[in-house]
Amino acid sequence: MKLTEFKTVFLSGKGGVGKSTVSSALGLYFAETGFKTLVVSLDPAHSLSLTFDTEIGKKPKEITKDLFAVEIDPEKEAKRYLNRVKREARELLSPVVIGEIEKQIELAYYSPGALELATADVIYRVAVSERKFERVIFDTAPSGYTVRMLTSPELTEEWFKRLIALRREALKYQKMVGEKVEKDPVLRILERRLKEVRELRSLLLSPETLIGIVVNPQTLPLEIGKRTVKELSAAGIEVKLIVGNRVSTEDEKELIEKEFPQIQKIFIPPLKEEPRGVEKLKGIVKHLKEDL
C-alpha cells in the first residue's frame, strides 16, 4: 500500500493520541509528493492553529507550497445545513404551515445526529462537488463521533430512500382523483439529496479513501481503536491503516501488532521536541515514508 495512492483520508483515534500531528504530517507529505493538500478540521477542539504554528481560519490557508489547511466549526456547519432546510421548505410550503416548520427545523439543530449530518455535508462539499485540491485529509473529532458520522450516509440513504416511496405514492393518488401532476418539486429536492448522500457513501467505500485510525501504546487508546474497527466494519467501511504514535519499544509495537493483526501499520517514535510548524513535522514525514 502507497500512502500517494489515496486521494481521501480520514484520520480517527481517541482524543488526544495525536491525530491533528499526523494529519498535519501527512498533509505534508502528500504536498512534498506534488500534490495540492489540504488538510481538514472537523474537531471542535481544533489543533491544526498549533500544529502548524500559525492561526488558520474557515477558509483554507496556504500552509507551505501545495499545502493548506482549514478548521472547520461543526456547530456553525449544522446551523448552515438547517438554514438551507428552511430556504428549500419556503420554496415548497405555504405559508400557513411555514412558521410551524422552522419551528420544527430550529429543534432539529439539538436533536442527536445533526451535527454528524451537518458534518456529513461538509465532507460532501469538500471532497466531492466542490473539491479543488488532489488530496484531502480530515482530521476528525474523537472517535465515537467519527463512527456516527461516517456510518450516518447508510441510515440517511434509507431514510431518502423510504421519503421518496412515500411521495410517489402520494403523487400516484392524486392522479387517481384527477390533479394534474407535473413535475414535483418536493421530489425533485428528494432525489437530488439521496443522489449527494449516494455519493457520499462511494465516496466512504472508494478504493482510493484512506481510513486510518491514531493509537497510542495504551489500554484506553487501543480498546477506543479495537472498538471503532468493529464498528466501521459492521457499517461495511473497512478501516486500512493503523499509526502508532509516540511508540517507543518493540514491546510497544508488538503490542499493537497483536491489537490490529490484519491491517497496516506505521510507527511514529517520540519526539524531542514538540512537533509544532512545518519544519519539525518533517521529522514525522520521514517515517510516513519509511514505513510505507
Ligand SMILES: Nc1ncnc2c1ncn2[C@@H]1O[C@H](COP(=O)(O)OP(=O)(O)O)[C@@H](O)[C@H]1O
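Only the largest set of C-alpha atoms that superpose within 1.5 Å between the two forms is called the rigid core. Numbering follows the first chain given and starts at 1. The model shown is predicted, which means the values in this text are computed figures rather than measured ones. Compared with the form predicted in complex with the ligand:
- After superposition on the rigid core, the Cα of A165 moves by 2 Å or more between the two forms.
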Second form
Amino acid sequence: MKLTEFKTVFLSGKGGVGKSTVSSALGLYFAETGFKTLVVSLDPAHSLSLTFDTEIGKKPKEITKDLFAVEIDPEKEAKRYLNRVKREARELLSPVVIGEIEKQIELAYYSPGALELATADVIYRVAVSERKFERVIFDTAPSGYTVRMLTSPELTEEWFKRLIALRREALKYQKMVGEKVEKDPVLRILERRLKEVRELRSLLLSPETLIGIVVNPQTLPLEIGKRTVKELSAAGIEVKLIVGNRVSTEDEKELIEKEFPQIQKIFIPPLKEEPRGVEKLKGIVKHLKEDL
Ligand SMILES: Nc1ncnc2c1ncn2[C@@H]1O[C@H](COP(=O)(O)OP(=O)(O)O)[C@@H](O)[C@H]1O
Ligand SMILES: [Mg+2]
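Beyond the form predicted on its own, can we have the form predicted in complex with the ligand?
Starting with the chain above, the whole complex follows.
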C-alpha cells in the first residue's frame, strides 16, 4: 500500500525521538499530494508550534495549502464536556435529584482510564464523527499512555455495557420510565461512550489506518518501541510502520531491521539543521516517499 493511501495515521514513540517532526513532515507530504490534511497533537507536551514554527492552538490553523494543525489537550476537553453535561442536567432535572445525578455523571465519566477515554473522545470527534479532512495524523503522547489509549476501546466496551444495564435498572426504580429515561444524562454519557469505543476500535483495526512507531537507533527508544509493538499486537492492533529517525549508518539501519524484522521501515537521516518550519521539513519529506 502507498503511504498516502492511509487515511488516518497514529505515530507513537518515546519522547524526543521525533514524533512531532515526522507527523508534521507526513502531513506536509499528504498535503503536497493533494489531500486536505490535519495534524493533531494529543501530547500534552505539545510541539507542533515548534515543528511548524508558528503558534498553534485549539482550532485548526492553516500552515500551507491543504495542511492544517491543531493542539488538543484531552484532559481539558474532558472537563469541558463534563461541565456541559452537568449544566444540561441542571436544566433538565429537579434540584432534589441533581446532587446525586452530578455524582453519577462524574462516576460515569471518570471510569477506569479516564484520560485514555478523553483522548479517545478527541480522536473519535476528529477522525470519525466530524471528519472534515481527507487525511488525519495523530501525534500522540509517549508510549505507555498511547498504548493504553489505543487498547482501551476493547477493554472498556464491556464496562460500559454493564454500566448501561445497571443504570437502566436503577432508573426503573426511580420512576423515570418512558421517554424521560432517554433524557437521563448519566445514560446519555454511557451510551455515547459505548458508541465511541466501538467506532474507535473499528478505526484502529481499519486497513486504512496506519499505526507507526518512531524510534532512534538507541537502546531506550528501541526498547520502548518493541514493547509498544508487543502490547498493541496483544490487543489485536498491528503496527505497520517503524520510522527510524536520525539514522546515519548502515549499522544503525541493521540494528533497527533486526529489532523489527516483520515491519516495514522508513529511515530518516539526522539533518544538519533542526527541521523547523515548512521549508526545512521538506528535508524530512524527501525520505517519506515510499510504498509500504
Ligand atoms: N531527523 C532529524 N534531524 C535533526 N533534528 C531532528 C530530526 N528529527 C527531529 N529532530 C529534532 O529533535 C527534536 C525532537 O523532535 P520532536 O519531533 O519534537 O520529538 P517528539 O515529538 O518525539 O518529542 C526537535 O528539536 C527536532 O527538531
Ligand atoms: Mg512531540
